[in-house]
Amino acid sequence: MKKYAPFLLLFILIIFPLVIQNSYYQHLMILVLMWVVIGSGWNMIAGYTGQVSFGDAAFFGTGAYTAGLIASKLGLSAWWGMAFGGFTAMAVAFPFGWICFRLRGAYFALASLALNEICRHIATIWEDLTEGMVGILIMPSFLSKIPYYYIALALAVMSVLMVQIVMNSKWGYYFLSIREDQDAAESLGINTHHYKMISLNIAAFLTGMAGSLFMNYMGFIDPEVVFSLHDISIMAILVGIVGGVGTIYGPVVGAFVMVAVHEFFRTGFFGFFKGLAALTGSEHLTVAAKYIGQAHVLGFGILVVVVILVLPNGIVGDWGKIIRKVIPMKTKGVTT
């Protein structure tokens, strides 16, 4: 059953938006989509590769000003953002891996947090291109969320065979000799440099390309969405973390957990609170529900602190403990 569960799953997505109509439910479909193709990228650079990285959110903007900037300045479609999205993050990704994969553990991680910065601040001051925080809006090419959504699953589907082809070929067993030992690993011979820099153009073409794809749906950036800390990049590493460093289907498993925690709190338990405050024309639960719904990150810090302490490989990591815990097995009339 394990070994269908993933064509199972396929299939259930590609009939979704067919029988699910309700544009709400495949909102929130397209965004789980999109954070599969992220944590795929950020779970190829710091989960098989061992660099734990902060920098999502700058390939992710990048990806994201490219389209917009191709619809806005050159005046094609934005759907151009597509195909050259993430070869621009690549390009962004290339000088910084170059430069700080000489650093190590924390201090790459905090590197990573400044490209963040220095991207957010550029695309903030540099008006005459990006038109800083009024950002860029453009008109969707289509009414319906269908369109958007395969493109969306095409984009996850891809993201995540890209990440199983890679780890079953050479450059897979050389990214994790890095994660394991990166000294015992140059002492073999491997250019860690070189492969550290390969892992970390995978992640960012992505990214980009996932950011790309937001700005074609979404149809609005400015500096502070794409380029946001708390809400690319940390949700990005909560994506990995919740589903399962360093697994393949962790990032799918991680984007369905997290979009629905974000959106439980957003919505103020699915609209209970304002529901209840509008029945009992409370004051005091108008205000809870205002404050929950802006609690979604108090929310993911008490997800990860369960997760860390109950399942510290993922759900995906430790399925095995999942079903064991649900399921008791017995051995040899022994129950366990």
Second form
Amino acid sequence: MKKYAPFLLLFILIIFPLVIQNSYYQHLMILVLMWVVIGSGWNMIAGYTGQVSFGDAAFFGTGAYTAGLIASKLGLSAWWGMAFGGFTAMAVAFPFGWICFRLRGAYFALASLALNEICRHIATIWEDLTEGMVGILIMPSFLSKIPYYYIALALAVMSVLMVQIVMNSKWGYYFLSIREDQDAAESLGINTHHYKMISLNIAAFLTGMAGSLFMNYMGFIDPEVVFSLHDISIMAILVGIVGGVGTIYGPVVGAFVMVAVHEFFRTGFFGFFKGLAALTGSEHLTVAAKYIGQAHVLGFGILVVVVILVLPNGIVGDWGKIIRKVIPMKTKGVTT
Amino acid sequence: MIIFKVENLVKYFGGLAAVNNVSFEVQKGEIFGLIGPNGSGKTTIFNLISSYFPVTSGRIYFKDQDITAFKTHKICKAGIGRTFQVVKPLGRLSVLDNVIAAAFARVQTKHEARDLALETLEFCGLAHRKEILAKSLPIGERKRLEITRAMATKPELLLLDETAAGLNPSELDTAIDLILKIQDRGVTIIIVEHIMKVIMTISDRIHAINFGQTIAHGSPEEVANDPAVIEAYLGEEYAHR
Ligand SMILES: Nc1ncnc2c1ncn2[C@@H]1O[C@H](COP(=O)(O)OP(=O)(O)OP(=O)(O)O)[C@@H](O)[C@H]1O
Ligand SMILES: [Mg+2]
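Would you mind generating the form predicted together with its partner chain now that we have the form predicted alone?
Next comes the full complex, this chain leading.
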């Protein structure tokens, strides 16, 4: 059963837009697939290699702007961004990792946070290139969501496969060794700096690709959107930890859950508060409804705490535990 | 044939000379004992050899090559394996995966690495534990995992830092057997050990240090009867009896 689950999931994902023609749900699924890509990248560097990144938006935004600028400055199709976005994100990751991986511990996490902010400021200030806060608007290539959906699906499948292949190779073993103990890793002949660089660049590549996809799909970007600390960088961390750090399918599950949660907050509990406000005519509720949409960062924070307390290994990592809780009968008398 | 030597090794931590002008040579294929009381600088010498920190001065040679400036991972690749006194298992990986990670120092594919790891686990007597997470091994087997992992990197010189400490008598015997088996494979060994039964029975030659300085060297009998060594271990009054 477990062995076939990925194929079943893939099959469902392939037929999804043909069965569900509601464009809102298709939109959400495209976002889910995009987050699978980003989550897989974050999982590579943070989950498997133990170098927690707080700045994924730096790579995401770079990928997005690559696509946007190819369209706005060169007049080419923004889809060229899909070919280059991953590499420009690597071009950001490379010097960053080169410097920061010389330091151990929390430095990388803090520096990645700084990188996020530096990129956002550059994109805001360098108006000649990026149009600053005005952002970049391109004409969408397709009216239907279905082409975007399948491109996103292909990218997501590629990401998951890539992680799976890497983690089954020498690189994967080296990443895990670095996560577990850097001194031990070095003593086993592992050039920790070199392999951290590889891991980071894989992560940056995937995240940059996702950024390019985002530009093509949404048709509009500005620095606040694609270099957003909470909507991209923190969201990436959440996708990683909710699904399960250091598991292949963790980011897949995490992407579903987090896009749903994000949407839940964004719409003010799916319009619940707005409805309630309209029903009761209460002014306080109207105000509350407005702010709840913006307070999703707070909701994220609470969610992190709950996940870490209840499911420290994420949904995939603690699957056995969840099953045992939900179906206590099944495992009664079995000591584990 | 001399396979390894250190010349005038010095390491200062702030004002403290943890290692002060130590020199020795190791013959290919021998078991070379390095002894000294607590805090005398034995682990520091290992850390200098494997380049965990730079030497203050002095030189280190392996197979006629100056390896003083090599990075830690290069030392391993050059053929020097080590264990840690304070064990460093890759905790959330299985015992097998720990050893596979090490085996990749010598082979490229997963398949070859797995074969090498299984063979090494068998050789070191840890094969029956291969599926267990490294962090859930008891201390005796963690020490054995340290040796297994180092062996999977196919070293020509193996540095063992108190791999027998904390073992019960029967574990101690298997540990001694294993070390002799490793020597039989042609691996040269430098061993740091407090347990005299171990160091005296298996070492071909012994080098004794105290406060970072050489106090004696020679055969196990010579070193055991050396007044400076007796004094360092038991205090001055015993030295003259
Ligand atoms: N990283 C370090 N920073 C500062 N001082 C250190 C460091 N490592 C070791 N020392 C000091 O150097 C001296 C030698 O320590 P070392 O660990 O080499 O002794 P040892 O002979 O291995 O002792 P033991 O038998 O207890 O393992 C000690 O005084 C120790 O406190
Ligand atoms: Mg020591």
